[in-house]
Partner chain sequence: MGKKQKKKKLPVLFIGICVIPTVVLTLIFKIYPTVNTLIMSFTDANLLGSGTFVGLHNYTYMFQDKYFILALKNTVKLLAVVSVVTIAFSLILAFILTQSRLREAGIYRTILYIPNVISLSVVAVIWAFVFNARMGIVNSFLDSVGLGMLKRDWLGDSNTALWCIGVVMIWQAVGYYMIMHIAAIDGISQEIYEAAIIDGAGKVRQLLSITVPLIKNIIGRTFILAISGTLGMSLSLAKVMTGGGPNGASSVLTYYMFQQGMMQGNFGYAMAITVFTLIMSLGLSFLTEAITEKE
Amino acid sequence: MTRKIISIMLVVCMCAGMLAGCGNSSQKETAGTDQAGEESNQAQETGTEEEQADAQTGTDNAAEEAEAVSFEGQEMSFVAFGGGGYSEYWEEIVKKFEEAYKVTVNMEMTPQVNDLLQTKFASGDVPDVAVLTYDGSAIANAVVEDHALMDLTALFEKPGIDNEAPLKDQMLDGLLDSTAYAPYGDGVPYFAPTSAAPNGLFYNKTLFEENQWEVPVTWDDFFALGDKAKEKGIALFTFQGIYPSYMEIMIPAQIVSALGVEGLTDIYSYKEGSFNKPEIVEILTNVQKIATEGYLLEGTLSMNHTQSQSEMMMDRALFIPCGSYIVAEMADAPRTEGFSFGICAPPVLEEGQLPYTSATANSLAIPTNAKNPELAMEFIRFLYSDESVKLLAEKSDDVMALKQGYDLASEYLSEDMKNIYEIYDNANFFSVSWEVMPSGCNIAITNYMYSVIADVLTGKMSVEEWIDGVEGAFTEINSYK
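Now supply the structure block for this chain alone, in the form predicted on its own.
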């Protein structure tokens, strides 16, 4: 498949975090020095006087370059996320980095990476580099508010290992400028992107093909398909009921389709009145209608993520909002015969509106008081190498957030993941994150946006009350500015 890369319209701020990096390994530079030396010897033996001088200069330059980036014998500490297929990738890429640079990486790997980082930042024993996503978590918010992370501008000005272009030019368009990576809204990156994996509404592609169902584009299409599914005893929709923040995959994408990037930017900047718009009322009313008119899978609100995802995979519900990590997360889960993952953008309000889909943007960060930030930066740089991109795809079924990422990774990806990346051919891509809270404000905005969804779906809260709650939170947040 030839991947159509759409410019990423990254707005204010959202949930993101896992991988990163690029640079010439000392192994390659040593090889380059050796090759330059051999060519120099030949030129000095057989070339003209001028060629001999140029050859000697080339040898000297190559040696100086290799020496300049030598980290031999140094150590660094690294906190990595272990889970979702990433453990094997981290183990192998760290080993490759150690061998190439003749260094030691003291890695701690855990599925509870945020908990470990909270402990380390509290004690002052910070790692040199860590898997850290600006995702609304307590640790991510704290380090941003405390300006406890290193400015990574210098990293992205460097050339890549296999591509001499500056790393900033190799990243997916708009990624580094978004507040998911440049959280202060000034375009300065403090998080280094790794994967930017697509989110959307997942479904069984085989089921759709067998029934000759078209993927819905508008809400009218969505509910019409739901009526067809009801005839076969299948619910239209389910979600990770006890984790309602998964609906952040669905609702903001529709807001961008209806109001544009600016509309969502205003909301994620807590602009008063930005959430009280007719289009948003219509979107939220449709969300409520999923339950009130019988399109929601029974029992959804008491299900966790794996339970609800299993229901979709067993064809008890057509759609579930999720990220591409569902493939690895549900690798051993039961499914109907012939099941194949499909993905589409959330429905739009009207024909002609552009569909949008978000991404789970993973990243790395370097603390300001890291002991060896130079080696940490080189490690991140190393992660953007062709070898690393291919290894990530092979071990984790994931794609690095580089313009050439899909092309390098495609031969190593599962068929399911290839299907998932096709969404970029049919929808515009964005990634969002909330603006940094003003000093002293401890409001958890997601409580007002998503934690109330169960009450809305059961009729305990009206759409108007939902909107009023969010607007009231915006007013309180702005009082701290």
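Given the form predicted on its own, state the structure of the form predicted together with its partner chain.
If you are looking for partners or other molecules, they are not here, because only the chain is given.
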């Protein structure tokens, strides 16, 4: 009997303990909220007092203080890309953000960030902010098609952390309102650019210096250099043959040089007739000439990215189209003695045309259903701070897509990266992405635009057939609009 009573008492105590635990927790939360509310009120009151002394400064300080107070203790989730030197950058910058704002960031970092985001978006368990780039990937296309991302106009209207100018004015020109970041073509940004590292034709700078070769500007220069290289047993050009979409670095830049950004935007919006222009015929004929006149490295069409990039680094081909990530990607690859990365814009049709180059866009996005979008925006704002820009350069050898980005980063960048950024001394930058496909349209436009290159280079397809194929695809796409 006594044992039974003791058992019952123990059970009662346990239950009471559990309930007490619940009670304490809710009390704490309430207390916390009240405290935050009081602090917020205090902050507002302080702001009002200061306003009397100095209206402008007082308001700014109060706003900042209110923001700081309102974020304290909050949580947000973040899906980051872990790879290259980016893991270290994200870990450190998140830590700094947590310390500065007294918040908690639940970060998930993976090299397969798109796979993780697919499951998160499909299940509805979206992060507050994620590394997500509108680069033609299936997940980026899907979130744009489903309008699953938040309009970031408010973020870019805010001043920077170290610079009072609105963030939109601090970004690289022509970036924010381009279709790579404003995917609906209306100039409204849904993706926040982080880095925009240049793409172009990569070559061995040392080889050029040794032979006193000039970097070609026009197609004529390009082929003339090809003849000189042929004498030394070096092919003029190679590319990542089994991934022909790497030619997207080569062709659109020339279209922009010949027809302007509008010309390329029309093509990337599937406007009928936009691809059937004399300038484009001339560009594509030159591309075909690379193979038909013997300037293409033998075996190119069956090479993957690392094989073809190695061929350039071993001086078997002069140029290869690639992004600045080649430096990290090929860090352990064999190379000729004294090799150093050089980069130039794809050739232009005529002298006097401005050379253009695209960039590998990297960006962040906030899902529409994010639980804490305000903190997510503040996090992105924090990434544009001087401290973050320097850290990105130091840890990832990359430059934030800000006007001041290169100046802030240069002292931390590797020599190769500095060489790569020199491209902007001679070439202009553009950023255009394909418009999202209309619903129900199953066309894979890259097949018509780039996969055919293999047949064009081997002479199985003419340039006219190439153009007709693309125009036919545009007609079909427009029938779904």
